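The chain below stands alone, shown as structure tokens; this is the form predicted on its own.
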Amino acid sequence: MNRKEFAEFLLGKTEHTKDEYEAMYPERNLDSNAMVTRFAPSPTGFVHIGSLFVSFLDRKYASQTNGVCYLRIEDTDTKRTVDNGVSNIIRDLANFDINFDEGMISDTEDKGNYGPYLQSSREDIYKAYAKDLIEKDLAYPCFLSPEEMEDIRNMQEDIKARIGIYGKYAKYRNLSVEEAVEKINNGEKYIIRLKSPGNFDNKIIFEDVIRGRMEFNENDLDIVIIKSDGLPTYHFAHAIDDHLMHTTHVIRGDEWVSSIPLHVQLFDVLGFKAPKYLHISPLMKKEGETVRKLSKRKDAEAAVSYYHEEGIPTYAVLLYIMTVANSNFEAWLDANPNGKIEDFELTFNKMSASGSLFDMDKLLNISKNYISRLNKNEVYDMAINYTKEYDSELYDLLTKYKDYSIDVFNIEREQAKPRKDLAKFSEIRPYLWYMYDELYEPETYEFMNVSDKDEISRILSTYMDKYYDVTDKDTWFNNIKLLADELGYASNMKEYKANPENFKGNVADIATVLRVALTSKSQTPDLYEIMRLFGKDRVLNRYKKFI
């Protein structure tokens, strides 16, 4: 039996063989500047803060070089593959405007000419490339059982050895076509595992286009390339995808650093060319005096659905993670507050090669500027979306009273410095429920310098009865002014200030009292503002409520 038959016995026929298809995957027609980035997750969960980043980099590398982002889902580890991974992973990102030019579309569906983008269809040429190499001696049959591997790590971590199968530990390297065929047909199991060339005691240079100039030990341990179930393991068939996909720049964890040597060992085997890596640190959370990595398990915010149930708009998301991508974004911001993400162009010296740390008051800080630049109806509409699926009740008054309801969202908004209360939209409830009388049953009353009863009544009524007059703010504003003068109040601060023992008070404390008698609230937007939106007929009925 010749080494091409023995692949074929080892592994079938397959439909094509490698040569069929590197010409079933030519070269993309694009500019010579043009990158092809991927995002190849494992649909084995939620999508974390992480692979947000990391795809938000590949999409915006690909858009600004008008190149191609694809969407490559790495789910030849069935044991971790979660019902509805795919849909959720595009769900997930579709809800950042994450969208991909090819890749998968659904979870058995995909777009593009370089398909399937699923790995676990693309059995066929995992099992083309590992017959060449079998044919070139450069892969074979390793009958180690489980409990052989056991024995050998165990001999590893007695003497201190590296682990893994390599040199003398990997005792099947060199058996013959014929007795690798009398062990199959006496029904041994077997997996395929490359025949590393290499020699630990090498080095190799590698340039990452982040980190720079690295140096590693070769690789020398002969990794698994197809497994027991016909499957490929992550490592042989990224290499395949990767090059038939024509991958140009491969944006991944600093995790990956240490399979470096590996990667670049398997590209040389098969004989492509590999693409640039950019190894990015992960996303680091202060605890204390100490700093670690964010957590799935430990923080709320390393899940990305938590920013969609906190009502965090998710360009506001997106804006913090440019400030994380490039340092300089956060000073080009400043200085363009209405710059669009696509106006500024990412590079690759201005990402940090060290881990950085997550910001939540940073991130809700970009959002309040965010949203203060939106106009009424923006917000109006993210309220709505945000109050239909979380909060019902505020979400039916919403509609229920839909002009005032945006007129509410526009106090202080269309000014040149405008209102910056407002960060996300689980806030939205106790950022403006007292502007609706269903909602309004204040537990206490925050009063301030004036806390008398008889003394809030008298100002109250007196104010209803003579000085009512929401015509235009000065007008309004004077008649506060009036109302102070007759009930022995300084209109006048700087009287104030200079003879505070001739005045019951001041404007100021006139002005609070009756923003506090209708909100309940000491601290709200403009009085004037919820006065006229309200209606006399309204003020009076929260003012005799509260008398």
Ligand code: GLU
Second form
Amino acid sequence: MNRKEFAEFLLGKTEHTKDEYEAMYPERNLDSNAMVTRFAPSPTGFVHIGSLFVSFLDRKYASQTNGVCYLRIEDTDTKRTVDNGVSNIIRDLANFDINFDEGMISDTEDKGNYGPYLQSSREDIYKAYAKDLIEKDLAYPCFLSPEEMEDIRNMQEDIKARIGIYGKYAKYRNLSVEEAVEKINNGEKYIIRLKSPGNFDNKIIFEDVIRGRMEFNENDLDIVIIKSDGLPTYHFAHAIDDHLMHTTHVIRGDEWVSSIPLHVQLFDVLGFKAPKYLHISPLMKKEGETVRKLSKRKDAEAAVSYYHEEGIPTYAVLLYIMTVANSNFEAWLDANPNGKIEDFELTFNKMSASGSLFDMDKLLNISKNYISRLNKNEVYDMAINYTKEYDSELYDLLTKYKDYSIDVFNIEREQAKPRKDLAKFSEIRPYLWYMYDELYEPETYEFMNVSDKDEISRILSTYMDKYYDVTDKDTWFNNIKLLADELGYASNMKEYKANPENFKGNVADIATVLRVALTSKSQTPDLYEIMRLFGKDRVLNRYKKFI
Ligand code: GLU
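Complement to the form predicted on its own: the form predicted in complex with the ligand:
Let us now look at the entire complex, which starts with that chain.
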């Protein structure tokens, strides 16, 4: 049996040969600086905020260079695959405006000329390349049983040797074709391993786009390329896919850094030009004095679904992600508060090589600023979208009193420095419940300096009898001063400060009473606006309710 026949004997006939596949996926027709990136998750159904970060970088770099960003699903580890895993990823990322030019568009369908984009549908391709390696004596069948593998591992641990199949542990590396065929005819199970041409004592230099120059020992591990289920390992599959799909930049988590020598070697052995790599450090969380990885298990904010559930606007999350991606983005945003993400060009040299802190307070602050700059209709729409899913009672009110609600969102909005107090829509109920009679059932009233009930009643009734006027803000405020004067409170703060003992209090105390009796809260947006929106009858009713 010659090696070609041997390869066929091991892996069967493929629909196409390696050379045919090479011809089927020609170079892409793009500008020379265009980046071809891919997001390549396993379909586990869970999208980590770190994956959002990586896919965002993929999308952004491809977009800003007129390149291509595609979605490839790495489902060769069938144990990790869940139902709807792909469509969940597509949906979660689309929520953040991360859409792909090519790749999977549902759990089963894809678009684009470089597919299929689901690795489990590419078995024939991987086998064609594995067969080529077998023919060239760069891969071989290995008959080590799981028990033998375990024994080897235990022994290596005992004697503190490097773990893996190399050197003398690579027992079947040099089996002849005839010996291998005989074993297979006897029913022995096998997998396909790379016949690594490397020598561990050699050093290799690798240039990571973000981390710069790195030095490694050359790979000498005979890693598995085709598993017993006929599917490839990640190492083998990603090399072939990134080659055939003409990926120019691989952006991925730094858990793959230790595989760099292997991957460099695989590209070499396969005769491919390797893409450039950007290895991204995990997002870190500060907890007291310690800094640790954001964890799917411990941290709700590790899941991208969290941001949707909390009603943090997706664009605010992306703005925050930009600050993590490029250290100069924040200064740019300060200088261009209305600047759009697409107007800012991400650069490699402003990316951090070490783990970035994921700072929720900062994110919420960015979100607050962002929401404050939206117009009333935009905020209303977001409130509607959020409450529709998470607060049907409030949703009904926002819909029933649409125009009123839009006006509520407009309080202190269209001004040079808009009010900033809403960071996420999960806070929408505590933010505006008191603006709706249907929700208004205060348990306590946050009165401040004036808390005597009779005095408060006197203030409220005098105000309603003589001074209520919302024609315009000046008139309104003037009347409150007149009210203050009439009841023995200073309407002029200077006079009050000079002789506080001459007064019961000052005009601010009066305003506080009017505010708290109306809303039960000591802090609200502009009181004049609230009164104007309410109208006299509702103000009167609220005061009656208080009394
Ligand atoms: N499927 C790999 C993972 O889930 C992708 C790594 C890569 O982007 O190459 O980590």
